[in-house]
Amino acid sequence: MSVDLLKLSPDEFKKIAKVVYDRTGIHLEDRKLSLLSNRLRRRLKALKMDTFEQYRKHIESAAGFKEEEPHFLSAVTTNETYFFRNEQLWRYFENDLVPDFVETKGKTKKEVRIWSAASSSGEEAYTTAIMLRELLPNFNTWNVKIIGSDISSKVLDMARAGKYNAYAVSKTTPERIKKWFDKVNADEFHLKPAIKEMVTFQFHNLRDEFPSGRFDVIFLRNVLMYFDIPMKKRVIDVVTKALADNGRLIVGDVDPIRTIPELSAHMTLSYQRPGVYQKLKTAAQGAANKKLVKA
């Protein structure tokens, strides 16, 4: 049989799923049958391969998935992401963070630490350091450190590169584009090394610890929908215990934490305003954060 009219059996897709959320965490629910059987015939392809069997057989090795992993990953979640995505969001950062930054940090260690969690290609990452960029008074007396972390290398490779099409600076405007970009063409554009400079980049799978010291704002956005409940709750652990002290966390358009009962009465941060919530630093936060650090 042709490729083209291959159909992934329920069967073999909960096999598959499998595969996925013990390598990632990430849970794909039966309703993803169809999409993820249309996105890995194009693998199937590549690869020279009949059947989905011989896929899953060949991903289940470690060797086979470390090769197609940037390929796997892309076939199972979506990157599509751009500058200045939300523009609310960008607005409290420029309007709430900041001043507050400024009125905490400027006197004393002016040191700023964010991460940009599950950052895919580094829009929301570079977004960020453009931002504090153009609003941290006297810039070059602060020590700003952004982390951009992601599961797939492909995406990570892209960050590290810096380059955009036009449909990335899409939200940009005129001013910032020709301020912090090299346009190349008409749909290539690259950023300049100063905002660049600002921002590393490095593999991290969300269910595990973040190495990286604590963090004055995590963003975390468009990304617990592809995790099931146990696994959300394991996700906000990380990122939790990677936050500071009064740091915030970032959860974007969606907010399951909110919706979901289980996963509100798990949460230890304080709810601030949609899509945010905050590390406080009193007796009963403390002692919920310590008991999540202990576990």
Ligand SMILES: C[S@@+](CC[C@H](N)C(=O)[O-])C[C@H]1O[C@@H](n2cnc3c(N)ncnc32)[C@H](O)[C@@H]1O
Given for the second form:
Amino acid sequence: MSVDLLKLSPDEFKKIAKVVYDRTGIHLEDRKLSLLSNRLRRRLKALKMDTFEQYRKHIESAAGFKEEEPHFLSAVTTNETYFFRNEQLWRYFENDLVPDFVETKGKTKKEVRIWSAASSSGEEAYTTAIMLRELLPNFNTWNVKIIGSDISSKVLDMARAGKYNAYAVSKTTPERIKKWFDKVNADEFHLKPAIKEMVTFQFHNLRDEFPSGRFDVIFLRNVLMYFDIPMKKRVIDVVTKALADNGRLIVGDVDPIRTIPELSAHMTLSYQRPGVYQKLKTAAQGAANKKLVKA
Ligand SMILES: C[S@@+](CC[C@H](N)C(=O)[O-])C[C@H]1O[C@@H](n2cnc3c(N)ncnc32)[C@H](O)[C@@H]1O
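Take the protein just shown as the form predicted alone and give its structure as the form predicted together with the ligand.
Once more the chain from above appears, this time first in line as the rest of the complex follows.
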């Protein structure tokens, strides 16, 4: 049969979904069968393979997975993102978080550490860079470290390149586009070095502990929804550990933690407002706050 007509059988789908889960924690529901068929069919063609079984056996072997990893991960992940995604969040960042940094750190260390976990192609991390550059008084006197990480090396390469299309900047004001991007044409915008050099990108699988830590803010937006409950809990533990005392976890537009009792019970960070949790300095403070939130 021509590869174009191949469709994953439910049995083969389950086997490939298991590889996806074991490698990434992403839980592919049965309704994703056609989507996965379409995405992997392209890989079969590129590798001149005749069946999905052949492809699955290839990625199940350590050597095959190593070779195929960037393509496989880009086929199974959803990387949708853009600058200034969720206006309300960036207003909170501007009106609450940055003034808090200035008040608590402005007279001492002047150090701010941010992690955009599951950064995709970098828009979230660079939005943070733009905001801090615009809002921190005497910006050059601050030590700002922003890290973006993702499991897909393809999106990390895009992030490092700092080149974006019109869709990526569709929620960025014309003033900001003018200030922080070089417009090459109607559909190509290059970040200026002043912003690009503020962020570093690295591979990280959210199943694993993050190697460096103590962040003031961790963004974990639009990614938990791809995981099942055990993986969600594991990721919550990873980011909780990586937060500095009083650091904030920002989980996103529709808070996926409070709406699930099992996750809410697992959470040790204190709820602050929709989508925002804080690692209060002492455990006692945290526990007290947790009770307040539950009441
Ligand atoms: C929809 S994007 C979210 C981008 C950005 N955080 C935002 O909200 O606009 C989800 C990203 O999560 C990444 N991802 C999925 N599973 C992951 C894992 N186990 N570890 C790290 N990143 C993962 C995907 O590669 C993808 O780039």
